[in-house]
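In the block that follows, a single chain appears as structure tokens, in the form predicted on its own.
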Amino acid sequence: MPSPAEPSDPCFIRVRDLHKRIGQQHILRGVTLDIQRGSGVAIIGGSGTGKSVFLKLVMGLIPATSGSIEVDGTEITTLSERQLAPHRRKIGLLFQDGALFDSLDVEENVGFPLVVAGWKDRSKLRDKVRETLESVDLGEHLHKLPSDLSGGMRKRAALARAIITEPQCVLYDEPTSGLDPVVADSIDHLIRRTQRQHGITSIVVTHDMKSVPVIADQVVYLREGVVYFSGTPDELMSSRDPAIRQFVEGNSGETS
């Protein structure tokens, strides 16, 4: 196994010729990509192009068919389930629906990863939870159940749970899905603020092109299982490539 990279290594994730097959589907067909430490990355592309699959591969939740995924200097595709545990602790994951526990209040949901990690001091745990909730503007909603929260508040609680263990990277799967435009914009700005304040590498799968300029330093467009484009939001928006223009503008090419 390669030795861990020095913290000064600017590249946090290196992906080389990554392939993923599920049954007869060849979803990723040779993805090669560098993601810089502490950056905000938006992954865009049509439905079924492998965006969420890519997140699961980076997290180590599913195995790659072939290729290399190096995270913080360690090749993860060859690790056993036990060896993956330290890797997964470096990465927080925010699911599309938040995935909060219905029977636990906000404080208990957010503190759950610390309980699993073995925190015994209830006072320190409570302080850490409340500090994290304050950082996502939920400090006054400690004892509400998920059913009592709005969609935006559930996303904030889920983000607090994802960052409470102080991961180096957070993966977001469609974080603004189902939210109205105003709430979605507030979540986009919260993602960016969290990334900058904590020095976190954030990787956001999104269909919302309005989110991209807010959350991203780098935009990755997956098309037909490969990286079709990688660059800044400005470079994406100014591209004259017909495939990129069609996606960015949401134009199906059909006429009525």
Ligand SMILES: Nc1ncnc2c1ncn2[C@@H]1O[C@H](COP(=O)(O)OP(=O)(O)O)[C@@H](O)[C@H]1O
Given for the second form:
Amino acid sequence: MPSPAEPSDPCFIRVRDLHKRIGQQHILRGVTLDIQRGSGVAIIGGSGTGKSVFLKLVMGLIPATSGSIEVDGTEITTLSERQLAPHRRKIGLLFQDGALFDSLDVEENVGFPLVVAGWKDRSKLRDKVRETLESVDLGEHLHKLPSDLSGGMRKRAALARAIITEPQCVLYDEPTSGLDPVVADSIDHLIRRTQRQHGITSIVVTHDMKSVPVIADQVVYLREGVVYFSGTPDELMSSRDPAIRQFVEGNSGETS
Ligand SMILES: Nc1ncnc2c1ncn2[C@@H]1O[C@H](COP(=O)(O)OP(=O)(O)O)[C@@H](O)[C@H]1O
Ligand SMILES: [Mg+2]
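Complement to the form predicted on its own: the form predicted in complex with this ligand:
Below is the entire complex, every chain and molecule, led by the chain shown above.
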């Protein structure tokens, strides 16, 4: 996998005053954020605050209403669909449910992006798929169908599929939701290992505060459409801000 050679700009993603409206809803209301090349970033925030929308904007899957998103030195908000293709190739996306193809086995699922990218040499393809599956500890399960995998194994297969094209950045949307705590912790460590070993910029949307110190150098708390807090996990945990405390402690603010 490429580790960015002599990056001229330590900032991989630079977001300025980003707004997103969908219908009557003003979801993002001026998000400004820098994400360092090769770093692990956790994005936290209440349900419906626009975390998934933010990932889709960074990927160029939906248009911004206004503001700027610069990725690896390129402003992406003004690109045409055709110009977005090379941008999207830099970024792997791991959807919440993993979205594996039910009728393809693990090897075929993970090799799929390479087939789409035009890899023709079967033995090279097989070697690459096997190497990638080894790196997520799934080397033994090549010929299983998704329905025969545990939840944690499905996440590993989906992660292998997201990184096989050697993206510079991977976006994870709640990668540990629905997993038991032990499996969730192993996925968190795998995300961190992938980020460190390959120098992949990793942006992880999570609702799980336990994940934050494992996966993140930087935590971003989205609240009411803006970045309410950005700092290290330690800074987050030691913050005295009542809104942050309430979120971190999972306190609804209600009394019974
Ligand atoms: N395609 C869409 N059409 C209409 N509303 C949407 C769409 N996508 C997201 N939204 C709305 O935008 C808000 C933010 O959504 P989302 O980013 O999915 O939240 P979350 O922070 O939970 O990931 C929600 O109110 C959601 O209903
Ligand atoms: Mg979401």
